[in-house]
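Just one chain is shown here, as structure tokens, and it is the form predicted alone.
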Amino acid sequence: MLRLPRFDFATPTTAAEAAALLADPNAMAVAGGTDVYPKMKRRQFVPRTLVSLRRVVDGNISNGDGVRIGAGATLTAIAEHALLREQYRALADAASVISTPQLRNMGTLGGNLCLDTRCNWYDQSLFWRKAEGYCMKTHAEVVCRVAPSSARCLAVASADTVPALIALGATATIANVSGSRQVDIVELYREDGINYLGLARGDIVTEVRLPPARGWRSAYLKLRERGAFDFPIAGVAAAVRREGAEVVAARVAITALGSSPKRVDAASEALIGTRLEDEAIERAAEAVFAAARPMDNTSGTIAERKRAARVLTARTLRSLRE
């Protein structure tokens, strides 16, 4: 049986207090814990102190000039929220296909935004990794086991809500001891399996804001190994705004096809000025196919995941013209 290591548990009540605690390199934030605790059992994470964000970030979803979602909102709450399902469908659908109902009841939006990258060489028990020889993500002196000549870790980004939020033009509020700032969701991520988040130590994601959905329609589709639950091995989100039948704005984003989620601007540009005809959708799908950079580090072959990127893009965009 895998057991948790020993750790201290802190329960701050303000973002500033939590940020001060998280300035310690031996501290780690936890909200729902659906990813953190299993990785602690596998000794991928061994923090001396866990800093609970349960009393720091709220889970409220409110509608004003757009929508505000507290980082503590559960994935179930997002998946079942009537306004999100009606006007921000990509996000609701993405939340609804994460893991299992029990884990969606605990997992939070903030946790999914900060989800650790994954790799077949990394997501194993300590016993397995000791026997096989570790990898660059946990031992800097070891080469990448996926591509030994790579100068960086190639672990893959696997969060479902992120491409949906990118397609919807969302921003995140980041708090620390100095105050707070707003950043575009896409700017949170780096193409690096180890340093995958563009956050400084002590930064906390406190909320997400969605712009008004006037005229926008969106969708999200993913390929996964098991249909009932699993991480994506390819995921595509798309949002389009039309005036009449013509597309006047569009965003397409992908996940699980590289070390960071990506906004595929070439795909968006292929759609603007069109009526989502088959030819336009095919051009956008080809742009996504070109942007996808899967490696042999998770389920599915490289060729399968590349092809899935094209197919999922086409299916997602066709669903938006109905």
Given for the second form:
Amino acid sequence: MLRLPRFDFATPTTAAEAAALLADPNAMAVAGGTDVYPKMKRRQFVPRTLVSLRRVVDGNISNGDGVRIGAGATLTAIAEHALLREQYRALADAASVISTPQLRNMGTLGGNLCLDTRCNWYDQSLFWRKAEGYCMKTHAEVVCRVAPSSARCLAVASADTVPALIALGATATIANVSGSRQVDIVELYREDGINYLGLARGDIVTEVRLPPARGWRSAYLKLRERGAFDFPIAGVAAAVRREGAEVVAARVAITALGSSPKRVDAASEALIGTRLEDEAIERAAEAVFAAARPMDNTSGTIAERKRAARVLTARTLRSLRE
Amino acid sequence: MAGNAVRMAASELRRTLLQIAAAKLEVPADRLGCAFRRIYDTKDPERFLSFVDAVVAAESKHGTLSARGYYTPPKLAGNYKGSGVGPSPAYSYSACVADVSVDEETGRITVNKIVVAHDCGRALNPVNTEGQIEGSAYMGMGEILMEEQVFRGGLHKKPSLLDYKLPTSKDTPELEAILVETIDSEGPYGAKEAGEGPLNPVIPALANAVYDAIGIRFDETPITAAKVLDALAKKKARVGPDGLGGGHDPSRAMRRLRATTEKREQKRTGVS
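With the form predicted alone done, generate the form predicted in complex with the partner chain in the same format.
Shown next: the complete complex, the earlier chain at its head.
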């Protein structure tokens, strides 16, 4: 049985307090903890202090000019929210296919946004990783075990809500000791398995804002081995805005096909001005296929996942025809 | 077979308890019945000794209660290859029908329904036995679609239950169990087994269903999406290890098996 290491647990009540605590390199933030605790049990990281964000970020979902979702909103709340299901379908669907009901009840949107990148060399027990000689993500002197000549870590972006949020044009509000700023979700990520988040020490994601949905329809499809539990091995989100039958705006985003989620602008370009005919969808799917860069570090094969990039894109776009 | 040994041991204990109850209730032992955790006078059921009290009284008299049972199967009618290893007097039989759908764009196999009929001899506890059959169907499905021992650089590539896939309730279809009771002459109360026997036909049934769906024979497990996509792309008729199946004449294999068995038998009986 794997046990947690000893740690201190802090429960700040303000963002400033939390940010100050998080300035310590041995501190880590925790919200639902559905990824933090298992990783601590496997000794993938061993923070001295866990800083709970439960009293710092809220989980409210409110609509006004668009929708505002507190970073503490659980995945269940998002999956079941009537307005999100109706007008921001990709996000509700993405939240609903994450893991299992129990973990969705605890897991938060903020946590999913900041989800650690994954690799089947990295997400294993200490016993196994020690026997294998570790990897670049935890030991800088070790090469990347997936591709030994790679200059960077190739761990995979694995959050389902992120491509949906990118396709929906969402922004995140980030607070730290100096104040807060708003960034497009897609700007948060880096194509690097170790430094995958463009957040500084002490930054906290407090909320996500979705622009007004009028005219937009969206969808998200996830590829994984089983019908529950598993992280994506490919994920595609698409959103289109139509005037009549014509597409006037579109966004397509992918995850689990590289170390960062990506917005595939070439796919959008293939769709704008079309009526989502088969040929247009095929061109968009081709663009996504080209942008997909799966490595051999998840379940499934590279060929299967690369192929899924095209298939899932075609299917999400076809579902948006009506 | 173990069931018969258990039955014998249990019968001995039952006799012990009935003797105790007969003495306490002042009723001849052959007039006693056992039900609802009581040993009672069948002529006057309200006159009873509870099971617990009977055990306590028996332990006071005899000390720790234990009994032994054993069972020897009857002599086999003939010589079979490997017969020394499995001298069972009876065998269970199972049949399975499976319905699947294959998504040719992703290679994913969806199992729509599995029906397993299992000749268990007698279902001593029908609900439990159905549960065993359903569990076997689930296990067979998991084996052929997901379970895979892969080693990479000397270590298991899938060392956790997140990596080593077993079906979830979302992957499991309706499972139907059909009990076939042939009341075997050698089995305890006619029972045979319902442990892992029902598992056996499920794996080939699913493989055959995949063949029916896409025309590709899979002679190895698991049948993964990647293998399906690869076979479809390369228009393979069969996926499996070399040297087995794939056009080899099955009657040739049978002739070789018969020849080996005869040779062993001749050696055993000293005939040459």
